[in-house]
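So this first bit is one chain, no partners, the form predicted alone, shown in C-alpha cells.
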Amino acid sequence: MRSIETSEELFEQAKALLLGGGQGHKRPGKVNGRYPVYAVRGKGASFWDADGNEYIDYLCAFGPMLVGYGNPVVDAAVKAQVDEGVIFNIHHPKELELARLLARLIPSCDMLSYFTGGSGATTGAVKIARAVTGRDRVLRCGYHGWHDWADPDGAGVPKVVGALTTAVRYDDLESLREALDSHPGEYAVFMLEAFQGQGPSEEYLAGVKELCASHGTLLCFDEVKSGFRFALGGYQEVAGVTPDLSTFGKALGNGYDVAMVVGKKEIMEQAANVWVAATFHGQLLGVAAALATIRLMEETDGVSIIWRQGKKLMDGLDEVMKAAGVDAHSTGQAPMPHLSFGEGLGELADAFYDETANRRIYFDPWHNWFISPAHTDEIIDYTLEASASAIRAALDRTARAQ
C-alpha cells in the first residue's frame, strides 16, 4: 500500500501560502484523496511524488509532456538556449524558424502570435476576432481556460461578460444554428474544441464551417489539447475542415511554456495592430522546446506510435473490463483515451483508480488520458496487468462494502 503522507503534510502547509492551497486542478480530492499531490521528478513515462512512489502517468501533465519527461532532445535543445539567452529587448530568429516550421505542418496557419498559456491563446483569438469582425459576442463549445469570456459564470466575473458568450453543445449543429439565428450578425467567433469525448460525428465539423461563414463568423478550433497528437497539423488534418484561426499550446513544447494562435493571411493581417503583446510572448526556452519536439516527432513518425499505443491500451482495458465482467469500455481516440464505468458503479470506479495506483499506474478519473511514444509496449503491456489485477482487488474491495 502507498504511502502519501508526505504530499499530504505539504498541502497543509500549502492551504496557509497559496490560493486554496494551489492551483485549482491540481488540489487533492480524487479517488478519496489517495492520489498524490506532489511531484518531485520525472522521466520518461513516469513520475515520482514527493513520498517516493513511482507512477506510470498517462495524464502527462496535463497534456504537456508529448515526447516523455526530461527527454534528452528537447532539454538539450532548452539548456543549449539558456547559454544564448532566453529573452531579449528584440525579436530572435528562431520565433521566425518556428513559424515556418507550423506553416509548413498545420492547415490554418498562414501567420501567427506568440502567448503564453493555452487561456493566453484562446483569449488573443477572441480578441483577434472581435477586432477582425467589428462585432462582440463570441460563441464557445468546450473548455478554453480560465479567463473570463471561458468561464462566464464563475466566481468573479462581471455579468456583462457572461451577457456576451453563449455556449452550444457540442456535435450538434441545430444548438449552433438556433444561436446564430438568434444574434444574426453579432458573433465575432465561434471558439470550438474540436475534439472532444468520441469525437465529432463526420458532418458535423463541415457542417459548423458552413454555418460560421454563412453568418460572417470566424471559426477558431481550440486545438492546445489535441495538437500534434492526432497529428503534427491538429485534428484540423484529421478531420479535414480547416478553421479561420486555431489555437496550440501544451503538446507543443513538450512542458516548456509556448502557445500561439495561427490563421489564414488574410484575417490575421486585418489584426496586425491588434494589442496581444506581453512580455514573454515567443520567450525562448518555449521556442527551442517546441522546435526540438516537432522535429523530433518528426523524425521518429511520433504521431503514428500515439495511435498505435492508444489503441493497443484501449483494446487491452477493453478485454481487461469484459473478462472481469464489468460495464466499463474504452472512450475517446487513441491519442486521448479515456475509461468509462457504466452507471451505479461509481464506487467501483473509485476503488479501480485506487487499486492502479497501488500498483502505480496514474489514471485520471475524470479528465481524459494522453499517449506518448513514451508510452512502450512494455510499459502498456505492465499497465494492462496492473489494470487486470486492480479490477480484481476492486470487486472484492466493493463486495467487502455491501
Ligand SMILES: Cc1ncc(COP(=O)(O)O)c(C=O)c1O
Second form
Amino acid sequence: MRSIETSEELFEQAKALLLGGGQGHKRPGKVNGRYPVYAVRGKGASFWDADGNEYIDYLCAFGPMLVGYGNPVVDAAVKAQVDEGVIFNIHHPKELELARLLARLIPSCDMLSYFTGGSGATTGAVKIARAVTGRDRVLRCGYHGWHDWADPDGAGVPKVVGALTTAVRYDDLESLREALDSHPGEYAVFMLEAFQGQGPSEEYLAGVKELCASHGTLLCFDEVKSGFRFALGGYQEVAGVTPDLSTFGKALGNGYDVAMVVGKKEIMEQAANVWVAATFHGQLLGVAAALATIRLMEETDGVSIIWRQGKKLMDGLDEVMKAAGVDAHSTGQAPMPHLSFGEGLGELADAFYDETANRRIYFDPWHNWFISPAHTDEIIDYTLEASASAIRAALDRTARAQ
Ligand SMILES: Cc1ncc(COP(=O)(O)O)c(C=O)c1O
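Show the form predicted in complex with this ligand, please, because up to now only the form predicted alone has appeared in this conversation.
Now the complete complex, all chains and molecules, led by this one.
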C-alpha cells in the first residue's frame, strides 16, 4: 500500500495557512480518505506525489493538461517566451497569430478577446452580452466558474445579483422555453455547457439556437471544459451548431493560463467599448503555450488519438466490470469519460477507487475524466489490468466488511 505520510503532514500544516489547504479547488479528502496528495512533478500522463508515488492521471489537472505534463514542444515555446519577455505594456504579434489560428479552427470565432481563467472568460461573455443586448438577466446551464452570476445562490453573493441568473435543465427545450417566456425580452444570454454527461440529444442544440434567436437572447457555448478535446473547433464543430459567442480556457495552453471569449463579428464589434481589460490579459506565456499546443494537436491529429484512446479505456472498463460481475459501466464520451456504479454500490465504488489509487491510477470518483494523447496504448493497457485487479480486491474488501 502506498504511503502518503508527507502529503498528510503538508496538508496539516497548510490548513492553518491556506483557505482549503492549498490553491483553488484541488479538493482534499477524496478517495476513501486516502488523499490528499501533494504533487511535486509531472511527465506525460503521470504525476508524482510528495511521497514519491507515481499516478497515471485521468483528471489532467481538471482539464488543462491536453498534450501531457512537461510536453517538450509546449515547454520549449514557453521557455523561449520567457527569454524574450513575459509581458509588455503594448501588444505582441503572437496575440494576432493565435487569433488567426483559432479563427480558422473554431466555427463561432470571427473575433476574440483574451482573458485569464475560465471564470474570467465566462464573465467576460456575460458582460459583452449584457452590453450588446441592453438586458440584465442571464440563463445558465452547467458549471461556469466562481464569479457571482455563475454561483447565484452561493455564500457571499448579493441577492440582487444572484436574482438575475436563472438555471435551466440540460437537454430540455421546455425548461428553456419556460424560462425565456417567464421574462420576455429580458435575457441577455444563455450560457450553455453544450456537452454535459452523455452529450445532448440530436435536436437539442439546434432547438436551443432557434429558441434563443426568437427571443433576441444571445447563445454562448461555454467550451472551457470541452474545448480542443472533442475537436479543435470545440464541441460546436462536432454538433454542427454555431453559437453567437463561445468561451474557451483550460486545455488551450496545456496548463499555462490563457482563456478567451470568441464570437461572431457583428456581436464582438458592438462590444468594442466594453471594459474587459486586465493587467494579465497581456501575459504571453499562455499565448505562446496555446500556439504550440494547438499546432501540435493539429500536426499530430491529437483529437483522433484522444477519441481512440478514450474509447479503448471505456470499452476496456466495461469488459473489466462485466467479467467481475459488477453493475458498473462507462459513461460520457471518449474525450471525457467516467465510470458509473449501479444503485447501492457506493461502498464498492469507494473501495475500487482506493484500490486503483494503490495501483498508481488517479481516477476521480466524481468529476469526469479527461483523455490526452499522452495516454498511450501501454498506459491504457496497464490501467485496464490494474482496474481488473482493483475491482477484485474491492469485492473482497466489501465482502469481508459484511
Ligand atoms: C465549463 C466550465 N466553464 C467555466 C469554468 C471556470 O473555469 P476556471 O476554473 O478556469 O475559472 C469551468 C471550470 O471547471 C468549466 O468547466
